[in-house]
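Have a look below at one chain only, the form predicted alone, in structure tokens format.
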Amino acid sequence: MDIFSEFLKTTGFASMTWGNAIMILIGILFITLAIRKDYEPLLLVPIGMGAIVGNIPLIEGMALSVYDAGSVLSYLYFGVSHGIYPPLIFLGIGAMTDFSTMLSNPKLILLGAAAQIGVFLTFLGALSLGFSYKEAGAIGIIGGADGPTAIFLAAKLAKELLGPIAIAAYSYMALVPVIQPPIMRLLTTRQERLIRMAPPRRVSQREKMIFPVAAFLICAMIAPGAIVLLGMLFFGNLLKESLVTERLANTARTAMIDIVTILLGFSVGASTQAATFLQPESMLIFALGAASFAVATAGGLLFAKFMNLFLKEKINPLIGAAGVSAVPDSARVVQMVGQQEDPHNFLLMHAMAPNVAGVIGSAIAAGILWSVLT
């Protein structure tokens, strides 16, 4: 009996708390939303079934958690808290992108960079609640709407933040067809939702080859800070574009980046511990990332009316809301939204100008707030 106690002892019943039940359940709840909803299940399955893991009670002595050093979690986590898998997730996403429609119409880049207020008008909310202006600076990429960029930044800017940040920059980009679709009614009139575009013009291959290059250098210029990011996203697109890297592309796309997404998604999900994550300033950052998603969405959409009133040639302002770069989601929720008006009005090809030019905007934002609060 005393042996059949101290095993008792040993487990997970014996140590559980009300806030490892509350995480299990979010991790459940996660997967969940996954399944039934298909909400993002690429990174939600994997972030919920990581939460589920990292909320077992741990055995004392025993080396099995995300913060203990020489652990199996540890050494997959390394790749989160030092910004190892972001660039790798942006190699892959730069194979899979097509910046034709964005290239057809430059002007729609207007609109990616415009959704990036959301990043730093939620810099300064975080600054006015208390955070310091790192944490600030980390917390305020949640607005972009892009996981691996709110999760490389904070790697480097406030690695304490960097599981609440990482959880909220995920959620709300499952999120996006919940949270867009009310503020794209309540800012965009029927007859703006209405509006047709013209066919986008055809882009030539040559300008797809060089547009990876000169967009580098521009971008790198600009912000220094952005050129890891950036530099994977443009060489992945370069692979693709060239032609003659199509066994590259086809690997860095497929294979690669879905086991650099496992590796990401559940890794974030193990550092979810409840005695380090559940805590006021974790509330404050979802708070914080809701209130940036939504300015930035808005962001986008007004700015395209403001485009309007100087254009002959209106577009339709729906398409700024997929300014954040949830790829593509947000052009899909786009595409959706304006065929609840009208069936035969397709914005996909338009909305993808803004959300391929968002990714590159939130890259951007990144790397000026890493290089100023360095």
Second form
Amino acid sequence: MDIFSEFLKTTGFASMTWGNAIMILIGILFITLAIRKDYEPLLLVPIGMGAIVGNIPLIEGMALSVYDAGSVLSYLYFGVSHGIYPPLIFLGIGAMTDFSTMLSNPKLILLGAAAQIGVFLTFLGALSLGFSYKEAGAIGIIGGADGPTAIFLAAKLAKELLGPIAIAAYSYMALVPVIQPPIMRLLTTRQERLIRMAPPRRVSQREKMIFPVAAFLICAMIAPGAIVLLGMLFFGNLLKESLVTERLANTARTAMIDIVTILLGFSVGASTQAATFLQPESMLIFALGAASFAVATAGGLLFAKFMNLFLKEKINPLIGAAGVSAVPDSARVVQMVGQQEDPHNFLLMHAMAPNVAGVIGSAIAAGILWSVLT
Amino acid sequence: MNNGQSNSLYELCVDASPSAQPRCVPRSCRFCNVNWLLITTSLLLVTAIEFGVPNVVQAADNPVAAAPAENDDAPGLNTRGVSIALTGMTIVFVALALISVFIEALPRVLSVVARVFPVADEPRAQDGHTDSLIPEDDAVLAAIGFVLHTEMQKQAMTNQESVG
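Can I get the form predicted in complex with the partner chain as well, since the one above is the form predicted alone?
Below is the entire complex, every chain and molecule, led by the chain shown above.
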């Protein structure tokens, strides 16, 4: 009987806290949103299941959680805590990204830069709320709208905030279709939303091959902190565009990115233990994350309007919203909002230019923050 | 001249000239775009050099310089935070503007290189091109089908005549 009562004390029911229960419900909510609403299912399902696994109350003396040295989950989490998974994901993203639209209209790259204002204003916002410099830098990068970049920088600058930052970054990426359209409509007139843009020019294969190497050299020389992320991004793209390593490119953009996404999503979810996750700081991080997405969207839109003051051939300011690097969701949102005004206006290809530029911009911003704040 | 290839130097001169024929003028004046981008980049570079980049880069490289003043180290919005934000934003702009300038110049550089080292047949990308080969293939197939159909009809007529 004593053994039985001892066993009962070790079960999850005995040591379950309200925090654990809430986090398990959040995990179930993520899975439900992914299945029912199709919100970023490739990420929310692993994160949701990870959150459930990570919040089962632990048995004292047994190494089970991601934070227990020697546990299986801690080995999976190693790739997150040491920033290994994000560059591998960037390799896959590079191998599946077509930079043609950006190469055909290079001035649109500046929209990807303008949207990074969300990163730096959120950094200032976090500072004003009392976060340390490193924490503020890690929180600010949520405005880059790039999950792997946010995880990478948080792992380098503020490991203790990695869980909330990763969850905030991926949650808001999933909510891009909800957050962006009202801001887009608020900051543009109907006339502006109706602007049609000329189709992009044809880009030669040689341009596509030279671009990843040259762009990497430019970025790495200016912001060496970004070489890990950008090196992998452009390496992946070179695999794709060189046309002689199709097998490697295919592996990078399919099997490899899928495996890393599973490991990253699950271990990030498992790191959201109630004791570390349900803190007032997490709520502040979520609020700052939402603000950063809004500011980044507004920054891109307003800069597109600013560019139109000087351009003879106007650009549709809606594509500025795609400067946040949630690829390709924000570009899809631009297409959707544009077609609500004019069903025959196809902005998707144009929006992909600032969209992929945003990926490069957010990686550069992460590199800068890492090098300055370390 | 403007036969779908929009990356020759000649075209650049024609585009830039006010007396250009309408058929030679592309959708936007790329010469103006380069100027626009160059001006933006130059302004950003000057701003970065004058106001922040050296300080932040030195601070990152030099541990002594990296140690902020006592007041600046404290959490909260202060001069150091604002300076990091402004400098960071400027560096992002400079990097992406330089990429933009490079991309704008690349077709011209390639066209010059192609004159010195002509490329016989450039490999084509599998995607990203607007002109697919499929419609042409369809047209060829349709033509072959039409000729076959006509020939077979002629043959059938001849057979009927010979039978008749």
